[in-house]
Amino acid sequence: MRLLRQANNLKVSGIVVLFAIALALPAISPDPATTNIAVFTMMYIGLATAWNIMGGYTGYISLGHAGFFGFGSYTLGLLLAHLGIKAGYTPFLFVPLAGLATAVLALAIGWFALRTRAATFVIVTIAFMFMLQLLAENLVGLTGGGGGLSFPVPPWGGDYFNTPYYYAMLALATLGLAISWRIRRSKFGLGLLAIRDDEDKALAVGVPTRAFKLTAFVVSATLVGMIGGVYGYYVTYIYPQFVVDPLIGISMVLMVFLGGLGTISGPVLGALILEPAQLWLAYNFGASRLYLVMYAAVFLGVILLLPRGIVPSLVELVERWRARTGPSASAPSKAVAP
């Protein structure tokens, strides 16, 4: 019990220290190159955490979440354009509306998609993503088509340019982690894990599987849509092939699998490892797209060597070490009386 309490205290202390470092990062290293990497890393922490609420907890693997990302981005851009919202901090206040619109879309998509399972569900989500991409390209009067959609350009610049977007991404990532933590420790979360283990048995014992799956799907998509909205405002100009990009969805999945599917810290760890490495390769070898080779290599390595991810594998390793070095293992055996 004492060791468990010490471990919990150490975990809480570590979280506080990491959060303090995240808050102070723009002041510690304000140069644009570092803060740009920080913005995208924080973005993918939020995206991977959001995806994990659906894919990690229910076991339903969606490869179409990039559609929600792009939809949220276009929704915010169209809201700002039609309402005449000027650049500055005000557009951030409309990000929840982009999330709300994405939730409505996810409710409609999930109502039909979640009638399927396994590979069929994966195919349906991919088809949905490409449908959204085609709509964004062909609805020229609404989205601008291949010419793209512009956002208002913020008035700030210099070393400070990335800072507001970084804190917006940090806020959304923190929100996602808080929701994920709350779900993981609730009756709802237990129901999602039961669905992942055996959906038919979960249904037999009274878990409302359809409602639980749909709720997780909508929550996950809402977070992704809000992050997509902030991304659109950050880059100030969006195109269908870049915001409804299959690579964005694959990146979420890979980061979760690398860190640990169905864990809280796994998506964070996966994003912290993969996104800075991907950005470094893109900056240095972007023309050759070698970072795509890295993604393929990491994916194969995870599947072959760490099928459960880094966090579950480390937890299992620590538990084995404790079992070998615990009191029962080290205590001398008592002599048996003749």
Second form
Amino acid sequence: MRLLRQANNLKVSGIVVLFAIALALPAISPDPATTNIAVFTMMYIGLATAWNIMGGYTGYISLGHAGFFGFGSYTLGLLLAHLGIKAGYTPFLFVPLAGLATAVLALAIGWFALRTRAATFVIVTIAFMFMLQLLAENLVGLTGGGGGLSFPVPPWGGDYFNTPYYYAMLALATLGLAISWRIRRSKFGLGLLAIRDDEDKALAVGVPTRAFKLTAFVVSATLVGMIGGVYGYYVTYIYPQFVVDPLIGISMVLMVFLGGLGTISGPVLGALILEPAQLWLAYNFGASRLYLVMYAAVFLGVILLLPRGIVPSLVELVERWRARTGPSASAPSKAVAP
Amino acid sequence: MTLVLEAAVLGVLTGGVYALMASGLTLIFGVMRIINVGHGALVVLGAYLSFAASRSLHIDPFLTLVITMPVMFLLGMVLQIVFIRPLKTDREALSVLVTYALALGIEGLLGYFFTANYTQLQAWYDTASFPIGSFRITYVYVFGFALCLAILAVMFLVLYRTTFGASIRATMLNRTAAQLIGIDVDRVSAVAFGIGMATAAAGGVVFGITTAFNPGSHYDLISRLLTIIVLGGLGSLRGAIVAALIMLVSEDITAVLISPVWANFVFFVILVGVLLIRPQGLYGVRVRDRL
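Next block: the form predicted together with the partner chain, after the form predicted alone:
Now the complete complex, all chains and molecules, led by this one.
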């Protein structure tokens, strides 16, 4: 028991230290090149965490989350433009509205897409993403079509420019993690995991599978939509192929797989490793198309060498070690999440 | 009215090409239960291989298939053995990621060797046309349609008239049972992937003559091919062919009646409508725990 409490204390203090570092980062290293990487990394921590709530817990792989990302982006941009909001801190207050709009869209898409399972679901989500991209391009009167949509440019200068965005992304990532953690420990979360393991049996023992799946899908999409909104404001100019980008959708999936599907810390770890790596590759090899080849190689390496992800592999390693040493060790469980 | 008729004829002719590409994709799904997101990139790769071959050997693009189809067949077997076979758990999800990575890799390599500029395969029949009634049809559509019909016919003959075809169909029906009666499922899978890639090569030639393409063209292509095989029902060859025809005809008619920018959208609407009534697609079998 004491050992367990010690481990728990260690975990809590670890989280506190990590969070303190995240909070202090802009002060520690205010140089824009670094904070730019930090903004994107924090963004992907949020995205991967949000994706994991659906993909990791229920096992329903959505490759269309980039659609919600772009939708949130466009919603915020259009809100700001039509309400005539000035640049500054106020636009951040409208991010939840973008989230709300994304939730409504996700409810409609999810209601439809979740009639299908497994492979068909994957493809239907891809189809919806391209549908949204096409709409953004064709509804020229509303979105500006291929000409794109501009956000107001904030007056902040120099080292400070990235900081508000960083904290906005940090806030959304924290919100996502809190929700993910809360779900993981609730009956609802158990129901989601049951769906992943065997949906028909889950239904048979009384899990309202349809409602549960839809809820997870909407929660996941809403977070992604809000993050997309902040992203749009950060880059200040968006166009359809740029925000509804399949690469964004696949990146969050890859991060979750690298870290560990269905775990809480896995998506964070995956994003912390992959996003800086991705930015570094793009920066150094972006001019030649070899950047894509290298990214693909990393990608293939991850999946073929670590199909279960880093966190589950580590947990298994620790448990095997515990089982071998000392009788106090608990029986090795098959639990995936730490 | 003639415009609509013309659009419908053109839709059927181009639909044949998509039917060929989609049947490769649905065959791969049926045999291995994997979604080959890289199929579009393979078609583009086929187009570039034909482009390079016809340039350096000064031969007709259709003739290059004699070289590119076997090359792509072998490459497909290698890809299957190296990248798909090692996936043991969670195949469906992981295969999407692996094949997506393959697509990115192919896109990157093609961009490196051929640059990101648009190219197009050239032949005497790519713009020459002949009259039918009140409108004209470009030769390449007819040739392409005939080629695709021929290859589809060969594919169906192999699948339904040979022993090896029977083992492919058995594997599609039930992988475990096929293994139990002594079918070498791994070999069947590798060959099926090879066949899928060979059809991608053939589709790539026709695609490359009728459309200007660059290494990034595969996104558009794969989104169309995936929606086709879902509409038809995953793993159903008949479904893939019917759905491809529905897609191209509805697209071409929309382009004429409404506007070309909405052409793609109509197919998505049809897809949504069909899936609302039949989540398993037109010819799909509803296996409760699979689809």
